[in-house]
Structures are given as structure tokens and as C-alpha cells.
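Encoded as C-alpha cells, the following chain is the form predicted alone, with no partner shown.
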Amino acid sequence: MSWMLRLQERLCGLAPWDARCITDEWFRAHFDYAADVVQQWVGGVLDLPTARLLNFGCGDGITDLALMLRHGATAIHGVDIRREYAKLPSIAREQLGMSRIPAGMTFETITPGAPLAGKWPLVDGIMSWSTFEHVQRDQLVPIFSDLHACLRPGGYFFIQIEPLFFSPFGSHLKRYDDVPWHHLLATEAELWSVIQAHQGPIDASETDFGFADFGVDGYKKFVFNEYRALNRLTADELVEITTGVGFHVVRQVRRHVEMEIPAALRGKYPDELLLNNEVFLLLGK
């Protein structure tokens, strides 16, 4: 079938698609500014409509169908251990009027853990965003080591880090607690209960297409067991590991937010560390 589609969008082209259809601010600021950071970093170093790339952790896959539509990819392939990229084809559907998705995107459930090397040709890059906070500590390395071999010699892998965990936000809770560094400040106990006692609707921008699938009360625990198995990663760290299995970086940003440090957590952590809520790290092989 997918062949069929290829030469279908050969001959005809892509889907038609509209942005003006819109309304949802979660794919608006996926589809927008995280396609735009992407092409900014990737497009910058690799031709995208001919370069074959893999996103590491692409959720529900709308910033890959970005880059279809809005920045000229041709081939992506998403895997991730969850399936919420199996909405993306009603989304899109939803979002812009596409009655399909581009036959170049392809996506694959993965074991957490589970080696990608020898699974299809070597890539020419790879791109992930706001995935490796959510990896266990003594995976790090294995993966990364095992993406280092995913990739040609030459290409790219570009990496996006959204709080991070000693951030004023970096629990990942802001749509429920607005407290700046509460997670460092108070106990699971009391963050629980703030979380628990949430009333009325949460930040559009932070509602994802897997809201419906938990409801409001089965969406707080999975947020907060998501809070709970954060890595912890610093910008540092990130670098650290990456160049240790291979990697050399190519160019990084670091991103700080300016906000009074409560004088509970003054010496307790370095400044940086408290203050550097994102990281880009663009990396070569």
C-alpha cells in the first residue's frame, strides 16, 4: 500500500492541507515552533528533502508531519515506546483537512532499551525533542551509543531539552502547579496533593491528543508518575555522555530564565544549574 501512496504523491502531489484549520494549541505550537527549531538546527547542516532522517521519541508526530508539509522532508521515521503517533492521520485530518498523511513518514512502536543499529540503513539524521529527561539513567548510554551507530559518518543529531529537571519548571507539573522550583522545595506528598486538589481546565498549550484517553483524574497520575521518573539530566551531563560514546558537538545553546532563586535553594545548587531551563545540542559523527 505504501507504494501505492508514494506513486500516487508522485503523481499528484501531497495531500492538500490548510493551516487556517487550526484550533488546537498544542499541534499549533508543535507544528510551528518546534518545526522551525528543528529546520533551524537540521536544515541548517543536511538537505532535508533527500536527507533520511529518525526521530528519537516522536510522540504523536505532528512536528514530523511539519517538516513534510511546511519544510520540504521527504523521509522520517518516528519510533517511540508509546503509540500516540497512531492519532496523528484523525489529526491531521482535524487540524488541517488533510484527508491523509504523507506516505514518507513511518513510525514503530520500540522496546524502551531496545537496540535500533542494523534495524534499516544508516540515517543521515536524527532529531529529538523533549524525549531524553524521560530515559532511565542506565539507558542513557546504551542508546546513545546505539543511535551514534544509526547514524553515517557525517551525519547530524540534533537534541532538544525542555525543562530541565532543576529549572523553575523542570517537574514538568507547571500545568498543575505554578509554583517556581516546588519540586526542590517541597515533598512528593505535598506535590501530589497540590496536583490532586487542581480544579478547572489546564494550559491549552499543555494539553496533548492523550488528555481524552486518561480523563482529568487518570491524566494527573500519569503526569505525575511521569514527574517522578525524570532522570534528572543537566545540560553538562548531556554533553558528557554524548561525547563520550562518539559524538563531538557541533553547536549548543543553552537557554536561562530570569527569576529570583528562593533563598531555600541558594547554595544548595549552582545558579546555572537552577537557572538553564533548555538545551540544544547539535552534534556530529
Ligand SMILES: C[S@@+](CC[C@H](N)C(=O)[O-])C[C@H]1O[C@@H](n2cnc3c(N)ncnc32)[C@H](O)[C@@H]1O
The other form holds:
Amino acid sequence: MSWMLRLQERLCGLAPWDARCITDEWFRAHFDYAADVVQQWVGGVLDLPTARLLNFGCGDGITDLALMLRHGATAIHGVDIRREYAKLPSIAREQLGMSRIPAGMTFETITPGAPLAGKWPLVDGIMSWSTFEHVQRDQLVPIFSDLHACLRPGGYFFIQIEPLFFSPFGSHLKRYDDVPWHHLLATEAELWSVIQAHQGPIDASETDFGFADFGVDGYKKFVFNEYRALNRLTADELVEITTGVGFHVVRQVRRHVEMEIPAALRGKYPDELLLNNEVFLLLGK
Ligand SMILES: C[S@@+](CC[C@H](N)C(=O)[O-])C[C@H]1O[C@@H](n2cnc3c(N)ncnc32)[C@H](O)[C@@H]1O
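Beyond the form predicted alone, can we have the form predicted in complex with the named molecule?
To see the whole picture, the full complex is given below, headed by that same chain.
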């Protein structure tokens, strides 16, 4: 039936939406900021209205929705090992007053590390936002090789990671613990007791739409388990692995924080590693 929806959209346009309905800060951070960054990087090298795009680790799909509504993308396939994207139609209704998400958005739940190449025609562009720090380390090479095989020659792959593990809040626990580099200084048990003791609301821009499913204590456990599963990837390793499977670097930007490194960490890790909190990497095939 998706061809009927596409035809209907071609004739009548997308369902109406209104950004003035937005109340949720997580939604806003993805609908505005993340989508604008992807547009700047990917829209600079590909024509978004005609490109076939793949979003690896699409999460709830809000960024994809914004790329369609605000930046003219027409075909984005999102893949993820979780099914947060199933909430997108109700999120779009609630945050944009939109009755139906665009037919050009498709989603798929995948098994971690399962090959994707050959499942669909080659794509023009791949993007991945805040995902590759969560992929199991031994799956990085096979997944990047597979994504290389999914991309057409001349296509582009944009990767963003923030916060990088060795940066002040690289634990992804800032919503519960605002001590910089605490994860490099404290034991796991100490970190968990900080999280357990946390009371009150957490930063709205860091509260995703999964929070309600978990509840306060369940979300603490979920976020802590996510911390424990981080692969500790560095920007250098990301470049080394992706170029090792055949991509070439088109452009990269590494952002750094200006913070005083604690004495206990100085000399233990390179300053560059401790201060580099974000990487944007545009790869070509
Ligand atoms: C921090 S979330 C980011 C989601 C989304 N990109 C966003 O900006 O909201 C990381 C995502 O990576 C997904 N993920 C982790 N390992 C994965 C894997 N091996 N394959 C695909 N997705 C994966 C998680 O399920 C999660 O949705």
C-alpha cells in the first residue's frame, strides 16, 4: 500500500505539520539541531530530494522526519536493533500535529551485526548519529565493511559521535552525574550509587521517548547498562577502521572542550583524547 500513499503524497503533498506544536526538548534537539547538521554535511555533497539514504542506528527516526519535512529528503530507510521508530507516528502527531508520517520513510529492525548488503539497491548516502560508540567493538569492522558494500561508488557516509568516551561526559551519564571524567576516576560501583541516589527530573533534552516505558528506576538501569556497553571508540580509531575497510576521508571536524584536566588523569591519557568530545566524519566510497 505504500505506493498508494506515495501517489497520494505526490498529488496532494505531505500531511500538514506545524513546528509550533513542539513542546518536547528531545524532539526539538533532533528535529532542529541534528537534522540541520546532517543537512549541512550530507546536503553539501548529495542532492537530498533525489538521494536514497540509509540511517544506521536511526533510533526514534525524528532526525529522518526532519530531513524529509525541513530539508526535502524523499527516501530514507532507518535501521536499528531497537524499535523506537515504531513510536514515530504518535510522536509526529503529538509534536507536529501531523496525521501521517511521509511514505518515503521506512524502518527495519535488524539483528546486531547482521549483513545488510544486497537487501536493497545500493544507497547514495548513509548517516549515523550518536550510534557507533554503542556498537559492540568486535562488530565494528564487519559492520563498516557491510555498510561500504551498501553504498554506491561515489556515495557518502556521514558519522557523528558525541560524547566520545574519554571526554568529560563520555560515559553518557551526565543526566545523573555532572562530575567531569567521573567514569575515568571512580569505580563502576561508585558511579552506580551516584545514579541510584539521583533525585528529581533529568535534563529534558536528554530524556528520550523511551523514558516512559522504563520508569525512573528502569531508565537508570537502562542508561547504566548502555554506559557499560560503550565500545570506548576514539576519533583516531574511527578513522582508522573506516578507511581500513575502503572508505576515504572527505572531511572531518573534531570538537574539543575547554576544561581543566584533573591531576589524577593528567599524563594517564593524552590531553587530546580527554578533551575531544565530538567527531563529525564524512567518508566517501
Ligand atoms: C544514542 S542512540 C541514537 C539514536 C539516533 N541516531 C538518535 O540520534 O536519536 C544509539 C542507537 O544505536 C542503536 N544501535 C546500537 N547498536 C547497534 C547496531 N549494532 N546496529 C544498529 N543500531 C545499533 C541503538 O539501538 C540506538 O537506537
